[in-house]
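This document opens with one chain alone, in C-alpha cells, the form predicted alone.
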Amino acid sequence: MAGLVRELLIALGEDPLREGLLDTPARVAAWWRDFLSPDPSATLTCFTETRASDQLVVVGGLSVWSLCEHHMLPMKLEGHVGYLADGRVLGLSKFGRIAQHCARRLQMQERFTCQLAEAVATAIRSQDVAVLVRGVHLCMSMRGVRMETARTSTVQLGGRLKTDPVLAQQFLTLTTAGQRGPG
C-alpha cells in the first residue's frame, strides 16, 4: 500500500523523496490498515434487569467516522439507538463499540444505519430497535455541489418501534430535540 501512495504522490506532481513527504507513504498505509480494521474482539454484554421491561432505552451521541465507498472521502456519522428493554439491557459502552465496528469500512450511511440496527437487535435478541443516523459527507461538502451545511438523516425502525406510532414518535422526539447533526 505504501508503494501505491508513493505512486499517487508522483502522479500528483509531488516528490516523495522531499523532506516533508519521506515517511508519508508508510504513515498513510498504516492509517488505512488501522481505519479499515474493525475490532473483532468486542464482547456484547447484556444484563438481566426485570424492572426495565418495556422501557424505552435511547443512547445518542454515537459519533464515528467512516469512508464513503463511492468517493473514499470521510463522512462523520452520529447515531442514536433506541430499544425496548425486555428484561435485558445492553451494556452502554457496547453501543459505541457496535457503531465503531460498523463504521470501520468503506460504507454508505444507509447501510451503516441498517447494520447498527441489526447488530443491536442480535445482541438484545429482539427486533424492537430503532436507529437514527445524521451524517456530514465530505463528498458532498467539499466536492461536487459543495453544500457545507447539508446533513443526511436515515432512520431504521424495527419490531414494535415500527408498528407502534407512539413509540416511534417517542424515539424520534428524544433523538431530534435540539439536534442539527454532526459538524
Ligand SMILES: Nc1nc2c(ncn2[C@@H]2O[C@H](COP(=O)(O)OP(=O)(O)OP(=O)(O)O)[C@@H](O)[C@H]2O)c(=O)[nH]1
Second form
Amino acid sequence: MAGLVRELLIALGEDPLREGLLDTPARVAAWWRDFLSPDPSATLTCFTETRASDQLVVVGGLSVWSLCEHHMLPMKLEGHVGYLADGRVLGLSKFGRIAQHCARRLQMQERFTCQLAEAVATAIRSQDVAVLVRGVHLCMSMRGVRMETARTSTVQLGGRLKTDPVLAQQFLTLTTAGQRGPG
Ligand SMILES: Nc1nc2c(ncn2[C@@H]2O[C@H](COP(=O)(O)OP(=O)(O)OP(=O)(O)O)[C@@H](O)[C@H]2O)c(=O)[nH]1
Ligand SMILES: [Zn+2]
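Form predicted alone done; form predicted together with the named molecule now:
Complete assembly follows, chain above in first position.
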C-alpha cells in the first residue's frame, strides 16, 4: 500500500523524496491498516435480566467515521439503536463497538444502517431492533454539489419495532430526546 501511495504522490505531481513526504506513504498505509482492522477481540457480552421484560432500550450518539465507497471521502455517521429487551440485555458499550465495526470499511450510509441493525439483532437474538442514522458526507460538502448543511437520515425498523407504530414512534421520539440528555 505504501508503494501505491508513493505512486499516487508522483501522479499528483509531488516529489515523494522531499523531506515532508518521505514518511507519508508509510503513514498513509498504517492509517488504512488501522481503519480496516476494527478490534477483533470485542466480545458482545449479554446479560440475563429477567426484570427487563418488554423494555425499550435506546442507545444514541454512536458517532463513527466511515468512508464513502464512491469517493473514498469521510462520512460522519451518528447511529441510534433501539431494541426490545426481553430477559436478555446487551452490554451498552457493545452498541458502539458494533457501530465501529460496521463503519470501518468502504461504505454507504444505507448499508451501514442495515448492517448495524443486523449485527445487533444477531447479538440479542431478536429481530425487535430499530436503527436511525444521521450522516454528513464530505463528498457532498467539500466537493461536488458543495452543500455544507445537507444531512441524511436513514431508518431501519425490524420485528415489533416495525409492526407496532406506537413502539416505532417511541423509538423515534427517544432518538431526538436523547440529544438533550445529561452531559
Ligand atoms: N445513496 C447514497 N449515495 C451516496 C452515499 N455516499 C455518496 N453517495 C452518492 O454517490 C453518488 C455518486 O454519483 P456519481 O454521479 O457516480 O459521482 P459524481 O459525479 O462524483 O457525483 P456528484 O457527487 O454529484 O458530483 C453521489 O450522488 C453521492 O452523493 C451514500 O452513503 N448513500
Ligand atoms: Zn461520496
